[in-house]
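Here's a solo chain for you in structure tokens, the form predicted alone.
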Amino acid sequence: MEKAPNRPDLLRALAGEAVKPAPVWFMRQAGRYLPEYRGLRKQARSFLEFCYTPELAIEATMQPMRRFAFDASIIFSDILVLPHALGQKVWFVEGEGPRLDPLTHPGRLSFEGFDEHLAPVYEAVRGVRAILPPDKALLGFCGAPWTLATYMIAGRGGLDQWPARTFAAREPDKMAALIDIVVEAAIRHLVAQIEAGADAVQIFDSWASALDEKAFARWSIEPIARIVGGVRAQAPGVPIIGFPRGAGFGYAEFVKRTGVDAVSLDWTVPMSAAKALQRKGVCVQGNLDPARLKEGGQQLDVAVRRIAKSLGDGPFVFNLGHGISLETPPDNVTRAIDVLKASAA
């Protein structure tokens, strides 16, 4: 099939084409592993101020695009801007991660000022799209309702998501009310990013692995399906990628029931399972272990070639199974992309 002029390879893959070499971008490709990012970060007093300062967010987004041969960029922001925009207190502790005032009742949240609060994010999207080459795709994103709920209830990440799991078991009606609010917020946020210039969007359910089968269907699949439907109603034709990290045998059901255009796979997913999804016409994305990228060397080359050989004939986007580790040498990113591109020669 002849390539349309300047049509990003990422969008071709998400539309079901087998693109060679496979388009590549990495989760957290803008971040602390880059020395230029660390210098830029010093210009803001806090991480949230950094995210809400369009010129800084634009520069952070563009840094990896200048350094590496990525086929797509993802806007520099954070999933926790949504609870922050809904009125929950959010801050970041250096070296420890995000903190929130734990939420006990969804009635404390409000959409008052929601769009104005997030306006700097959309300004950054417009700014990146204005300077990004037309053959490079721009991704917007949001956190999935379950993952955001885990932070909103516990006030932090980790803890095996025990606070959110017990809250859902003890107060399912309150959890449903919270999920409903976050679904609406996610739809509004994704559509606004698309209107500002995002070519595709990704929904991160980073803590899907904490859910049992029934809870996964109720708190991950069903809300994301509603988000997909809501976004498509307002922005038809824009590709949506889902990432239910750690879903294991649930990946296929997730794709079937949410209706996402592509699914991002963590590094534990076997190639046989990824191929089975491809045979059903699903574009798969992933799934290099970030630890292999961090360590580099010949083992990295072997891992990249194995994934490219296994999945390169179907609709496929090369990526990591999660975000780049801050300890990753930038040269290893260059090496991985070079090996990927060479593997299609």
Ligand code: CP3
Contents of the next structure:
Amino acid sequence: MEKAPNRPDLLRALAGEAVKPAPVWFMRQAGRYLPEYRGLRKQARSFLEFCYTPELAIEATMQPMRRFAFDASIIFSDILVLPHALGQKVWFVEGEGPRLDPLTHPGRLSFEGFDEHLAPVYEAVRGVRAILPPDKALLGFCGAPWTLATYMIAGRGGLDQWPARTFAAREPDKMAALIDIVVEAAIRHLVAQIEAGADAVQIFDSWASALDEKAFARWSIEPIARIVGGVRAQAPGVPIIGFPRGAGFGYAEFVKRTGVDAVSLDWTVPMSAAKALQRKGVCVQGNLDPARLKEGGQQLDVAVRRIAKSLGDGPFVFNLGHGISLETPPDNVTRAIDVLKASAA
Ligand code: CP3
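Would you generate the structure of this protein in the form predicted together with coproporphyrinogen III, following the form predicted alone above?
Entire complex below, previous chain first.
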């Protein structure tokens, strides 16, 4: 196929092409591991205020694009702006993480003022798309219903998602009502980001790892399938990436039943399983261990080459298996991208 001028490599890969060298972006590529972000962050009193200030969000999105040869940017925001826009109290404790007023009943959520609340995010998307070179893609995103529910129910982050798992087991109807609200919110938020200029979107189910087979089908796959359907109905042709982190043996079922265009793989997924997904025509994204990026050196080069060599002949986007860690030296990011781009020669 003739390469359309300026069509971002990321979009070619998401459409099923084997692009060489592989397009690359990193989850959490903006943020505190960058000194320029730490400087910028001081201009807002709180993290959420930062997210809702378009000039700051635009600048934070662009910082990694100026410093590194990434093929795509992801709008600087957070998954927790959705519960916030639905009326739940959300704040961030410096050095600790998010806090929410724990949700006991989904009836407390409301769509009143939802679009106005999120308008600064869409303004930031428009602003980034206006200054980003046309050969670079811009990604919008949202949290998946299950992952958002874990924060909304517990009121904070956790490792095993016990509060949300027990809530779902005890009150499945209430859980279903909560998930339905978040499905609608996610569709509206993704479509609005696309209308503002996002070229593709990613759905983060960061805590898919916590669910048993039945719960994974009901609280991760099924709601995400509805989001995919809802977004496609309003924005046909815009690629959707799913990230059911830690889904293990559930990845293939997730891809088949949600209908996502691409799947982001965490670092535990073996190359053989990734290749099996590619053979079904799915674009795979991933899956370097962020710990390897943080440590750098030769082991990093070897790991980058191994992934690129294993997956580079099919539809593939190079990425991390989860977000970049805070302690990562920025030069290691430069090194990983250099090795990736050289490995296709
Ligand atoms: O560069 C990018 O990837 C864009 C921005 C982005 C952020 N959060 C900025 C952020 C994205 C895509 C997210 C997604 C997000 N947020 C997820 C899904 C991905 C994942 O990591 O699993 C989740 C679970 C959250 C919720 C969240 N936000 C937590 C748990 C925390 C605290 C932990 C931490 O890293 O501080 C945040 C805060 C947050 N989100 C920061 C940034 C840059 C740090 C806050 C600060 O800079 O003051």
